[in-house]
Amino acid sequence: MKNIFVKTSLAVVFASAFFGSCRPKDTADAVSGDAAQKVYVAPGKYDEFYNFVSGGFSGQMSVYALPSARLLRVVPIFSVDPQSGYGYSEESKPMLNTSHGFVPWDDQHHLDMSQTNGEVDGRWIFANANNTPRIARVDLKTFKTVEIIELPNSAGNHSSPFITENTEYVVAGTRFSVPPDNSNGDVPINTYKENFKGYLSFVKVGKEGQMDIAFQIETPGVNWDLSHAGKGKSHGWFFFSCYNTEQANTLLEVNASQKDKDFIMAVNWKKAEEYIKAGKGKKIAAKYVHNTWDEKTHSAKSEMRNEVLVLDSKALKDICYMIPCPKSPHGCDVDPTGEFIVGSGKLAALIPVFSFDKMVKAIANKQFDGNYDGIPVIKYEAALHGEVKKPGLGPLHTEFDGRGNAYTTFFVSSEVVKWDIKTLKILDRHPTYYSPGHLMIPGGDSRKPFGKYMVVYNKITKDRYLPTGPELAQSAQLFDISGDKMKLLLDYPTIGEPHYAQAAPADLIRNNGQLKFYKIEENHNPFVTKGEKEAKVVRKGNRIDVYMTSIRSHFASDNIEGIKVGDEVYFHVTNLEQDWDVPHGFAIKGADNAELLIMPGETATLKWLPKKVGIYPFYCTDFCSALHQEMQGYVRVSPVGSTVPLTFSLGTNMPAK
């Protein structure tokens, strides 16, 4: 049976090679002749939607531009970033702590945008962390991040992280099963199936967007992969798909292939909110970091939190349900109205499609089929809307057009396949260049998609750029899928690796409040300066604070003296400049860090440790005026026990004439 097994995985994975090699058939009228016109924004212009996209392997998330693709910005989330300062300046560090110290990266796959009434409404948008588990919510009114919760008994958070449609629940799932925190981990791997478990994670977001954990649920040791939650009829539900039901802990491309059928899992979340309000949860212990950043003192904090709420779901039978799906799930849709949830085996032939009106009715006439460590199995044909047959190989992620209409793609045979939810009929289908993983209508997974644009993201490229080496360049393709037909627009390389991304008009972001200074008599950082004259420095034994201001285009002060190697220098540099779009740099000779990005109105701090005995110049890194290469001063470091004095100065300490 295993060498069964072992053929068709090395089939597939042939498949595959041969399908992201080879240019897709019928491929001539790939772009239509009205293509460049429809992408074409005009200089000074603005594009319809803001496409907010994941960043993979470099921890950050990256803003373009739809149609035109443009790239906007790139927003630094679980990575530190060189250009901002984020995760280097002494304000921002606190951001990237862990129960694990401080951790400056993360494998980021997965985005989701805060709803009201299951429809997008620009506030936030949330982000995962797939290595070390943690949610970031990004505030859309800043495009900072202004949040990041670590998720205790959780390893590889990549069922993440997925919102309820009032944005009550931020959820995630573990994909890698391991011991409970607060349990013995020494233990053999093969005892898998004994020790190991899997959490889902549901976070409450508060009104103004603060995250806690509200409570875990404890599950069977599988690999939980995507999630969406229910809307509209299926509020209070979420969907859950995962595979290695085998509870293998080896050589999982074979041993965890071997059941014809996985599982998508229910979880009925009011119900567990009900079991929370009868003293149905445990406190156990788990030590995770919460860290926060205020807007006000333009610093972050970072909080230790200590246990953690958690439901059983072998002991509380009816709120987690398996629906068997084939083969492996991947993605785990479900449409605008609620009523169809979508699986996608990558190793199987057909896409099912699962009612929720007839799951609720399997479960209430107790149409089980056993039930799998403790969790009843809803008999598979009970739950099913129908199967979508022959529709591609690979069947990876859907999303929804509102018009009635899936979307899916198909990572081996290189395709997006157009089909109708109701009737299961394959409508259109068109090749990709190559090897499709996500896709992304905007407002494709709420109830109101905007449905005129889709964007798939491809994971190899092959021959669509200039080579770049070994490494080559992750790729988008835009779709007008406005009509019956899906028209390719445009294809342009993206900042790697795009997985989910999200959409929204540009209006509903632009124009949600967004802070374009910040006012100088509302800056509370403990370090401001919010004048010239108040620019000092202050020595407290070894430490150094320097109290520095910018402005076009100087710095006060500009010249120092008297620090001396082996000192810990702080800059708080604070911008006076109270006009939108004039950010001022900072960086210094010899700093092992980073430099520093200061907006109008804010202050941020740059630790320095002088080395050696010299004259090191500082400077404005970030282009401001006609006269920004004249904005710079020095510092002067003397040898330890110098009695040289420590002066500050601006415009007086000119050489004699």
Given for the second form:
2 protein chains.
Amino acid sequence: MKNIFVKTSLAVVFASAFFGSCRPKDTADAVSGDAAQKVYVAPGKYDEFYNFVSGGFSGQMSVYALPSARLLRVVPIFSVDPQSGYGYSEESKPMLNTSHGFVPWDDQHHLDMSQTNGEVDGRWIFANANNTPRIARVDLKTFKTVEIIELPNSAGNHSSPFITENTEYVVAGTRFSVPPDNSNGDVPINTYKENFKGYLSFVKVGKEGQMDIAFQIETPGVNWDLSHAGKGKSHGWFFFSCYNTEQANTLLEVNASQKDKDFIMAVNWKKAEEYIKAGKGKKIAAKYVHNTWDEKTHSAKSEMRNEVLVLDSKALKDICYMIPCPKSPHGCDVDPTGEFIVGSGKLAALIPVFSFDKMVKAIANKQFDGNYDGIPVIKYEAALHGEVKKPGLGPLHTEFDGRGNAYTTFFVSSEVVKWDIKTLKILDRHPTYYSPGHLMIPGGDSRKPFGKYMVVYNKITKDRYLPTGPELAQSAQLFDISGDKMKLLLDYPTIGEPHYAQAAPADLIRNNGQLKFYKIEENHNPFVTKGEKEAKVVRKGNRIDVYMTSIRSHFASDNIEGIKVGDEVYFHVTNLEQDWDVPHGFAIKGADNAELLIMPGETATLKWLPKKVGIYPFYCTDFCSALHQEMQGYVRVSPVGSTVPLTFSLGTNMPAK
Amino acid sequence: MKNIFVKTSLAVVFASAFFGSCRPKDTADAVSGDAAQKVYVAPGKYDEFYNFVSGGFSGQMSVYALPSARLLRVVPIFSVDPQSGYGYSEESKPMLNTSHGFVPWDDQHHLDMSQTNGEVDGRWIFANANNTPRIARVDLKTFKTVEIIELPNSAGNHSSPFITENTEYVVAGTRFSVPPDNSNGDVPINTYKENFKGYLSFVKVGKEGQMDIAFQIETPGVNWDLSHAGKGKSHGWFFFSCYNTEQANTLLEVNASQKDKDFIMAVNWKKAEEYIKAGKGKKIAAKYVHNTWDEKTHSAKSEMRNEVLVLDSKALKDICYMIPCPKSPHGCDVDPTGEFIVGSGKLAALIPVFSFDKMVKAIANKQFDGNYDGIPVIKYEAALHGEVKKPGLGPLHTEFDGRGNAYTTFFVSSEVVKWDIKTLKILDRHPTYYSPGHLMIPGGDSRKPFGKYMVVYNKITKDRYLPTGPELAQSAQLFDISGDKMKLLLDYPTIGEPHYAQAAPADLIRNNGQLKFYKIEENHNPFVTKGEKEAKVVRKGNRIDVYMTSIRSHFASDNIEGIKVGDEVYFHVTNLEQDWDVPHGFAIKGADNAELLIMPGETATLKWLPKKVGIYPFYCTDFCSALHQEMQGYVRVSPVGSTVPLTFSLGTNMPAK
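Having displayed the form predicted on its own, please output the structure of the form predicted in complex with another copy of the chain.
Zooming out: every chain and molecule, the one shown earlier first.
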């Protein structure tokens, strides 16, 4: 045991070395003189870029505008959002269903935007859930989560949701290998090597964006970490980094850091498709859900799937190849030409850059160093374009500017380093505050980066802003990368923990059919109320359906009687407004539920279980007009067995005294 | 009915008139040339002010820094926060308990900071919950919600949590009158006039901040809306605005806008205290909870209270007086001297300013216009200092700069207007985008405003930023008010819906004992694990307690076996770190719960109900070191009745094969 803890404490020192000294003196000096003007977007003016930032442990996606770094909106994806009613309304609950039941939270690490010909196209953005493995799709016309698919045989969906250059596939690889779903899962944890497997999922994306697991590849049990698709010349291949090829199952901090090299695995998915066509896939039982949002009914449904098609990486010798990569690789990034694959070993002090052409040749020439659990291992030098020497300590992620330059974050030495992809020469370096994880250049993982700005997402904040107690927001830093040297423009705190991010020019999304409201005549929610005259309250046994409308500034109905303790009440509220930015809210006192935030033309349903006799006010929670405060109503709840008749009214004071 | 809808549609036109035309041309022109420099806070530099902003329908509080408008943190108060585990950890769940059970959401409208001698003192900030009436207290040493008290006899706690100048009381008034809790609540809604009552709560604040309802005042059934305490000469009085003195119970948009004037009620709370001492209060039965957070045990408890002391405003003739106020008053603001009370009638085209001295004289001289349901009504002119003429349309709220000026927002005419408190002359006006609600000047409702900046919180956003689908964030605008004319500096989107806000100079809070981490030796959580050697897993029947530690970068234990389907598992995770900004997270696959985010030195507990046989990975969700990815473990779940022994280990691979 002693040895273990020596190593452990060394790792702690290693990680925290940077904080032993005071904060660097040049913090503010490093900013260029015109930074203020460069990040200032005057009131009423628009920013240049949309920036979509993963929320990490928030489970959501933040939408920023660059260069102002203003937070435009938080889009709920994997966590419930009491603010909007996401996960609380009857319509949205199925979105968060899983094979484990309703899950109110997840850990959202990476985003990837849909691409056409390798360029970001602004249609959808995909998001991974790390804890309970899933992929979500957000529609960028509505900024709404419209689809979530669960991933069987997986745990810790980390190397996801990276996509191919025409959005053919979005992928997912298990970070924590586990026994496959159709095996006996009740095995000792220390039988990891025998019983635990890795799975890589290739999820097909249809023309309208709909997702379907085309196939999974079973691999040895390791920790699959990050990935990126080939592009251009390497289109048809996918690259996945892994660590823990030691196959340790305890104290990975020490035990998964034993080998000098782990791997990047190159997957020939076009070849995999051929094997599928040839019937080499095996259907295995696996339960996972597919949740879809329907914009016509304004509601979600959740369907259980029962099997998945699996390819065996051992048996099919020519779809998977291992490329050795030093020191527990993390980031796995492909340059805009598709020729260079950058592996970032998180304990390394160099960056290996692999050549796609060399890799293909090495495979053809069988330049292998044996195999890893049946998968050929390409000789390191045979695939290597070269190494970036002395770049910094602890490289994590690399993005590209489209002008032949790469930018890599260094967690341990707290800096971002610019280097030339071909010559591997270091061109510039800049300190970051502190310990950067991901970084993002608009279009920076596509064939066409836009290359004007770079954002570095730091893991440690400490003294960068006014303190807020023990808990601090993570900090981002915006750089101008239009010149030879990187210029720090701005520090700003973020939501949740930002991991990977995406960005696109504003017009690409703004002019791509942004929806401003839902047309009431196209609302096919089964409980829609299309006009106030249709407002009604219906009892069936102990179920009460309230068909309600909201329009500035009243609800119809606003006096409801005849509800009894023990009833199950469904408020179906239709927002009759037909104008942009006139949502109404709905809340009722004492509800063990959230509010509803109902967009114009939409119907949403709040379930309410009245528990005590009394008068319960409900009201509009979203300031809507000068008479918003007056937008309220009352529900009378009578005892079990009461004979108070069911009545509903607006403005008439109808119910008898 | 016809007449009603003519009026209604007029109201809609009235409210939306501004949007018939295009956006104003001078949007950007209105900005002063040096605005960019004025709002720019260079990387590593600190802002001048903390700005605490209510989250409205988010239920939380946002902490901004001014002038940069950077969002430092969102502090969870009334809504669950899957991101931090607030409302999901066993320790925090009691904070959201109410007399209705666990409530996951509320609508947080106003914040008021603790004061000493009428000046903001940076100790605590109070927050109201509007839907299920409560007041919360946030400790500004930790930025944590440490106390929540429920308000009986109330619905829609809107005129809250305003405080007196030495934080003697924090108040709450019911926006929706309802039948009192000890009455038969099963009454027809149209018996509003007979059966519905208003209640104003005076909550005593102790030296350590602890809250206790000292007394409530029963009033006629109206809609109590906003309030502010007297200060200086008027210390000892509280002023509450109300609307719906028509006592309508349906279509308030029309029916509560019938009378030309409603009221501001002046409450002599020092006199009320005398009556209490004289035994004039009546204890009545009422169930409400009092939830407190204990920083020693890192856990909350929820206690039910059973009675409340009530004073009758009718019977006690000299504690309440009505001052007529035109057109459905909303904002009720008292100037720094305590002499002037500003009423904002939301349908008005003038602003009445009342004089405290004149009011006192009018009371002494009995210059009354009869009474309202037993409460004397002071003659309008007798209390009036004067009216601000033609200030704009739809005044809502007023703040003060400490230099004799008042600033009022106008919802309908979308502008903010600066005027002289004494002369009532208009000094400046500036358009806002669009439809402002609250506004905030640092210290602006205290005796000592800081007066450099003003933020206007708008209700409508529309085209101010890049679009984000049907849902848009609300927009704030920062002004420089240091000169004669207001200068617009910046537009920025916000979290939830910002209503009232507070601000204080950065040093007041920063240098006031900010807590950076919890000392592990002071951790008295009953399930704390103070060192790795104490890590253990204990079974009692089907309850499993996992005493777990986290430190960079492993959990102890990280291999756990012997858990069975049907067990109730409690992971008690103690973060052993003793440094600032090194939280660890904890999540386990498939949990129908959130993650935990555990601050250094803290213990937090996640309840988990394993439902299926298998291997469940858990991991750290908050990037903590270069070996963060390795910070994981596994739990083996065996079938009901399994004989797999309970084992736990780290690094030893102990469990037998």
